[in-house]
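Below sits a lone chain in structure tokens, taken as the form predicted on its own.
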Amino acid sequence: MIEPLTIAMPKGRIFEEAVDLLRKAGYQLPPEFDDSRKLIIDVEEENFRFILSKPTDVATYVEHGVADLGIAGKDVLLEEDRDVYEVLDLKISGCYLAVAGLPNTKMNDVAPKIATKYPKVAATFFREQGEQVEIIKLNGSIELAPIIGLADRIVDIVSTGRTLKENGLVEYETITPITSRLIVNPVSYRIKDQRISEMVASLSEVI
């Protein structure tokens, strides 16, 4: 037997969208796949075996071979640099990291505190600006570091703008806009290519 396809896919919002956009490429997952509370499971129709976990750990998955492939935000790729192929942009979960902060507020001149759950990203960004900042690592409710007074400013990413909005903040730059990503490890790249090319093809079709 053909050993299966290993695919991490991260639970949540990309998760629902990644699912449709495998059965719009033709792929059988029964639907049950949808509500189920297993962390990995098989759809012997296809030979795949689904892991899911946490967007944050799913480059770290492919990284090491546990699976073959994965789909994970363009922010998790930019801030963890993990040793994978970003073989394919699946155009899903559409949002952006942008740099926001309470109105008509300047930051500090002298190292301002920038916030965020995105500390490589920030880092780069402020110092390709030519400016340098101190980094807070926080990992929830980034929105309330500028209100508390812990930092001048935060890096975050946005999706409507909405909680922003709610807690008072406005943005003030945008960094890069994000989507998700079909990434693959590179051996399996090699060892399971006309499997990975196929499935490759086969979104490309439908996004």
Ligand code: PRP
Given for the second form:
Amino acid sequence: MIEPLTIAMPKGRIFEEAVDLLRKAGYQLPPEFDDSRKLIIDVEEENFRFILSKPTDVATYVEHGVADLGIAGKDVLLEEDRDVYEVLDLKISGCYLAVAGLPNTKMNDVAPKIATKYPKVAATFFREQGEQVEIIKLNGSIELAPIIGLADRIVDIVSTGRTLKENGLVEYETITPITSRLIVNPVSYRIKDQRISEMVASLSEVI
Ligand code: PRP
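Same protein, the form predicted together with the named molecule this time rather than the form predicted on its own?
The complete assembly is shown below, putting the previous chain first.
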């Protein structure tokens, strides 16, 4: 039997859209995908092995070659320089990175503080604007930072805008639009080129 194609899938909000897209592309994924706590799901009919991982870890698995392919957010790819090929914009989980903060406030003149899960993206953005800032790395609930006085601004993902609104924050600038991408391990890309190209072709038809 040929070795299965291993695909790292992001758990959480991207997962459902990614599964829908694969099904639309003609792949038979079992009902297990809709309600399971399993972290590895083998789909023998398609000769696939799925690894269900944290969205921020997908590119790590693919870079290290334990997954041939993965579905990763452009936000993670921008933040982490991973040695992977980005082969397809899946155009799912659309959102954007933005600068936000309390309404009608100015940033501190001296080294304003920016809280974010994306220190590299944030540092690059403000550097390009000619602003010297201090980056404060957080792992979640970023919107808390301006409210409790930890930061002047945040750099975070905006999807529906609800989190900002319900916490009394406003957007100041858009940084870049974000969607999920199909990424491939460079060695797998050579060795399993036929199966990967087939997948890229079937997905391209339904995007
Ligand atoms: C993300 C992001 C925002 C929120 C935006 O957080 O960091 O907080 O979603 O979505 P919205 O515009 O639709 O409200 P996530 O839910 O991934 O959790 P986190 O706070 O742990 O980052």
